[in-house]
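In structure tokens, one chain follows: the form predicted on its own.
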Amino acid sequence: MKNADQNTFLDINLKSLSENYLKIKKRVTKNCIVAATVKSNAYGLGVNKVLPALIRSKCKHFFVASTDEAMEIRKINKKVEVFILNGLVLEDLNILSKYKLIPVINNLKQLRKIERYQGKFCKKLKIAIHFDTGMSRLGLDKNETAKLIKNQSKLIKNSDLVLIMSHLACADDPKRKKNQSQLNEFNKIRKHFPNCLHSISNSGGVLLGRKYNLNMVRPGISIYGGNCQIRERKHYKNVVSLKSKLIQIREINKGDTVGYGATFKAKKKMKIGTFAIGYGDGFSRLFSNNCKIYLNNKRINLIGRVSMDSVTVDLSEFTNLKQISNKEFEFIGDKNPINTVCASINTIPYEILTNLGKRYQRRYIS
């Protein structure tokens, strides 16, 4: 970014996040096509970079929320195939057409509505339909689905089906018997559509093992290094590293307080630095007073609130501070992972990143 800040930092291993990626492939079975979910901005760190590295891994199918995010990838590529989660809200269909986008179809209104929109051309647009089985989200309900699989060759009639999808609610805990009775109820509804792509599991499923493969998974938040299920063991690599330079630091006598509200409140003398980030970059107000960041092997205590635009550190330890003026301190990264920063303010990692903000000055490894 031209005119990010040139103190923060939040470096992108592209090369990790591909590794990932290439890792949840050898996982699958061998025909099982692995998609990727690249809604809102790729999670938050730049689709126009991350889509082209998936990509170059041979990454061919690839899921976005809005109508809006499908155009922006077809901006970038114009080969893949790119789904629209979020179905049919748009009101010009010939947007899909245009741009050779699928949508991933609710409910029978909406199919009602694309079958009418194709009975005018000769080419059938591409469809998925998604069946809910237990999120209660998106999604045919069982009445809708009932209808669709009773009434299938006079409803689908112009449209060219690709892919039936559902959801899994509880993914992210192995133990859940609820992953099984949705898995059982996909299954009874793709016997009826049999010459589709069949698929169920988001990052957490594919950890459910193979019989939750069916022939697509759609990872998210593991090809960018998020822990996906409860307890889960480090499975893929660290893919963002947030780093920051000071921009002062000075020294505090006992008794003073430090940031809004005087949270902290100095037993001794004490050298303290301040940094330029803070949650109008994403970086929650959670961490005020809860939060270590690091410096090689040095660990750091975050002390008083985060602000919109700063957050201070304990530096007493340090005794020569000229040597540590312009160094990159870490917030998050292979000392500090996502995964353990997330649970330090109870929040899951697709939060995280998500949330990181636009302030910073990102650098792409690759």
The other form holds:
There are 2 protein chains.
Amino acid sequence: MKNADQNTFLDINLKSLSENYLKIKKRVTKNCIVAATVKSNAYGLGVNKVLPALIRSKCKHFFVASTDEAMEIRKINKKVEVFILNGLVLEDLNILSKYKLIPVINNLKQLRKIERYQGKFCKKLKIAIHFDTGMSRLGLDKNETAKLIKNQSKLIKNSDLVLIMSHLACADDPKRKKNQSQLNEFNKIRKHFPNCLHSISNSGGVLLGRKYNLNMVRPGISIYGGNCQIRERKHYKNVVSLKSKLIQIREINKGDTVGYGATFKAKKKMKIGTFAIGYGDGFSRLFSNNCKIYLNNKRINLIGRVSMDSVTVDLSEFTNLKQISNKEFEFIGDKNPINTVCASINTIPYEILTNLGKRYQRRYIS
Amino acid sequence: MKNADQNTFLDINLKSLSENYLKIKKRVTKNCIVAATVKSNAYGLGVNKVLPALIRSKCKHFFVASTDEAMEIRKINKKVEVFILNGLVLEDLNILSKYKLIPVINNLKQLRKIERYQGKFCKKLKIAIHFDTGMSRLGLDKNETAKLIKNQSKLIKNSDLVLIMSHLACADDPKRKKNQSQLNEFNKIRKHFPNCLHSISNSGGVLLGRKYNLNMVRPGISIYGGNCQIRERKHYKNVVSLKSKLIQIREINKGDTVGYGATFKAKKKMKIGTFAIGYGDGFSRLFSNNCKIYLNNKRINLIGRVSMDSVTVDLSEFTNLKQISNKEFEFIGDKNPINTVCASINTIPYEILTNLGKRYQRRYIS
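Output the form predicted in complex with another copy of the chain next; the form predicted on its own has already been displayed.
Below: every chain and molecule of the assembly, starting with the one above.
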């Protein structure tokens, strides 16, 4: 009987992760670069392990959210191309220059600032530019886009523009017309920038067909084994498993209740198992009375509310408790894929992955 | 315009935190010890800052979940009493002994193990024992409790029993009869252990009245400013504020959509602001199209889905955008207390706090 840290395991299969990356590589056109989105600590899986695995699979282009995340990449590898999605931070210009990090410029103000910096210090920096074609979140809006196209040679004098990109809002649903309309919009824009890379596709975009490939795609969730489409068939291998050993088994009587709020009441004598997994570990409280876990092929119901540090399950069907006391139960894994688990609480695999397990032991399988 | 790390601030008011602790101290009977529950990194607020603040307020007893968390406490302070709630880990016995950490024994098996260890190495360790009176989660069940009471002198020969405890399941609702029945149950048990501390109350228990005080209470969420009761009046001060500066402002036209899934469609020309806060930072995706934020007294609607690294809001009412471009908008705080925020997504302040902000800048106010 151990504590949280020694009893719960987040297994990350780097072999499956690499296979997923290579599968995307096979799916896209021959000359299309497959970059990898590794922001938010590689969606929570640990960028220090995920990055080397992807580099071994010949991935050379990476997308992160912030300068801090980019510096994490640079600690691991000095050569790969690192794009910073959240835009230019004025205070970070020296760092970008020193470590050859590529800001994804999100508006003309940022462009003017980086141009001025290069003029002043006689530098030439790589930049990317993000055009908004329908997310209304980041990137140049329509007015700014028109302005840039019209005055390109004036506005980009010093920078080395290596990539223009946009981002699909509804790539999770191939039936939405918005995908094609965003692509049309971006096609009009990219005609004006023939000498750099063009990218519009995230994981969902990769599955929309080759016309969305352009010459760079930048998947994230698919590499990590999560569905990127609402009705996705099983394209990619499961990468993440969450397993845990029991920290306690108890008997309760008919009428006894389980957990906070006494939301579960026993109709008969029962055996209850407790695991050291809770919402403090990112295991959502929405799983309260609403989650199945597995031991081999046996399905086990989570009962009662999820606590901060523990959950309880119904073990009444097991006759030999000694036999199961040191076994690893599967909360997420091959029997219980992340895509099924997240559907039951009406979220997406991205959210489950990024929130999981500050206190779990990570085991990397390679 | 900066990145996530420099743009978003988790403010933690250690002064209010201490005031909340002292307010509990005033509420309980004179000789009742007020311990503090600081598991899960002090509910996400940072145990390295929270602990010294509580120690300055004369708190001397702390509860954590695991040995790892207990060791974090010991790095900060060598003298305070540290109780480990998740029970005894056999492999950790030497650490418990060396660093004077107190395991909360959860079953007779654990008790036998720690007794045997002390016998073998001629040691005397402090222990606590947890009796289950209605959570069915951790602690000795009815059979084990009866067994221990009957054979106390045989089963506890070496250990120094300093505390017996139980845990309330429905303390968030003073109307539930279960509170009184758990107290009755515990009162029967504690008669048999007259020479140690007795504790049954968490934050909710503190508000149930003095008969639930016994000689130790162990609040957590109240200290951190979160409600612990369903219909709680404002007993405690707000401790946590989440503030963020805009990373981008854009104009969109009638018919344009915002964010993933295009769930928001503009009925007129609008101004949209983007913040570097997302579910990758623990800001739940359930806030999609369902959250208000504040700038001074102005209420602003979050629109579209929450992304991994960003959210978008409606800034159409602001005429002077330059004036707001460097302002801190309040996502959680005095205008928008954590208790209101969590109610809108049907969770409890505990979950919001423990998940918030791996990538935010923390600012401690003392």
